[in-house]
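Below you'll find only one chain, the form predicted on its own, shown as structure tokens.
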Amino acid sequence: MQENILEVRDLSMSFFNQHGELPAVNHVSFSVEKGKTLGIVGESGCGKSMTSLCVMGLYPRPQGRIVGGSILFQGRDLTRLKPRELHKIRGKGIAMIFQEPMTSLNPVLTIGDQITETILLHEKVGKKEAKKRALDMISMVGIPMPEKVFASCPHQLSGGMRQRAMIAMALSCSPELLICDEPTTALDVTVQSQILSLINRMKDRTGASVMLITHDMGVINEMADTVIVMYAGQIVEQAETGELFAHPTHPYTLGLIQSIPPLDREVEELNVIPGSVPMLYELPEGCLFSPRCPYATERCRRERPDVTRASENHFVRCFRHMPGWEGD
């Protein structure tokens, strides 16, 4: 039986403003096995990044608040830790590669200063050893002339180089869980492929587990062992990657897969999912996907479905796979 390094149980996180309570993450449960990659997929606004920020304890405060559930990392509930205790885990136990390194890296500090700061914070080493480790990490992620990059500020590097530097920083203390939040955003296709290959190599070399957050189903198919599909703050489908692509069950998952351009033929028009993800203050009364779903019935618009088992280790939140479905 595989051991889980992370277990998220019934997690709910809400924002509070003039509209009242707005559920950004709604009763989310999943686990990450040691040495495996969990893919989290969905459109922008589906709660993917907010879920990862809850794990890191970096969700916006005081507007945001975890209102239920637990986040167990190696058996410790991160939601109950004091800020100082959580600070010790970030970077050492759990590290994160953010969407846009230009806004995540400090613009006035060199890449070397930022990586060595992380090492000095979590490892009992001197400045000389920290610099050596930083240079080793810069070289390990495939950056040529590590000394030059070490002395460079973020704006002096290309997007791909900044992303590699971010990966070097995230892996500098050998974290056991690496969260990658849209790691290939705004990169060209060639650099995207290089970054994804690099993440896989680093995972194999360090034995880290990975949470990969993306809107790209092609990336999920290539990288993930298991997948959760999120929509409007909820998990709507969860399965092993091969099972999900062979038997997509939720209409939203099906729409995401069908929107992938085929490589074996030309198409005049790509498949699209009509409409957009609802705002948190405009969530529909029934199934959250019902306004965009081609199979929605009156029951779908009136009630919210619970999670049901589509097959072994394959779960879905849809009335079509519950007893008594009267649709097509």
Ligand SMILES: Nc1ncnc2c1ncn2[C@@H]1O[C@H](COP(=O)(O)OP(=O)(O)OP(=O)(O)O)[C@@H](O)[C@H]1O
The other form holds:
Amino acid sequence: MQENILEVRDLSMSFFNQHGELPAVNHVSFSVEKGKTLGIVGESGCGKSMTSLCVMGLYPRPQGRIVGGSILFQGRDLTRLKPRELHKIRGKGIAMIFQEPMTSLNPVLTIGDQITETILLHEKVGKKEAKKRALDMISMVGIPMPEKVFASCPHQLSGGMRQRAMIAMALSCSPELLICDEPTTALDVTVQSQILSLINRMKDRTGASVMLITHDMGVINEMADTVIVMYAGQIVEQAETGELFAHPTHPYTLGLIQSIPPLDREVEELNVIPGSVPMLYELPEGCLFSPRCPYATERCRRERPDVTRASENHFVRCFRHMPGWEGD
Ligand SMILES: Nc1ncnc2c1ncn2[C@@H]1O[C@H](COP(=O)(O)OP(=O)(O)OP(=O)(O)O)[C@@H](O)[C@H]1O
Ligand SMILES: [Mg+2]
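Next up, the form predicted in complex with this ligand, please; the one we just looked at was the form predicted on its own.
Every chain and every other molecule in the complex is listed next, the one we just looked at coming first.
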């Protein structure tokens, strides 16, 4: 029987500023199965990072606030935990590879000290053993000369090395859920594939679950078991990966898939989706994607669609897949 390590139910997180309430995460529900990888995909500004920062309890405060829903991790609602209790879960229960490595690395401590400290906080081991594990972890992520990196501060490393050091820290206590926010975007293609296979190896070794955030449909296809597609804070489509690529249903998902560059031939122009993701303070009245959607009708511009079932375990937020559609 499937067991979910994480269940996010109807989660909403808003920013409050001079524009009023801005819904950055808008009634989002999904789950992550034990030992499986959930992919979260969408263009820049769709709410991928904010969704994962809510799970970590690290969304920007006080501007940002969880305004509804729950986040169940191993049956406990993380939105209701005290900061001290959440702190205990971070690192061992849930660890995160951040989009920006300096978010999680302390600029004035050596990489070795930071990883050793994390291990000492969560594992019942002495200082010597913790140091040894930290060094092992640093070499496991493919860092040449691990001793040198162990003794370096983050600013002394290149971007790629910093990213690896952060991954070593995230993996150091064998977390049960690993959240990776664009773990490879800043890296070149060879390093990218090394990091992705490192995450897969870790998963196979420890049985961990992974939440993988990316704007790259190719990475999703390679890594994820199930996928959620986000647009302007909402989930617009949700399915198993094979099903999503075989039967992409939301016009936004179709657009994302069509904009994957083909590997087997040169193309003069990629099929990009025209327009851009709306700012949260100027969301359109109807379907959030309607201004960019080639199929949009009057109804789409007026009303927001709910989620409907496209097939078993496949959900989509689009009038085109509901009874009574009059477009096309
Ligand atoms: N402090 C803030 N105040 C107001 N709005 C914010 C703040 N931080 C982020 N946002 C908005 O929240 C929305 C979601 O941002 P988020 O960082 O989750 O996007 P993302 O999908 O991770 O994008 P990217 O691919 O660029 O990382 C965006 O519209 C962004 O402008
Ligand atoms: Mg992001």
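Residue numbers count along the first chain shown, from 1. As the structure is a prediction and not an experimental result, all values here were calculated from the model. Between two forms, the rigid core is defined as the largest C-alpha subset superposing within 1.5 Å.
A movement of the C-alpha atom of Thr241 falling short of 2 angstroms is seen between these two forms when the two forms are aligned on their rigid core.
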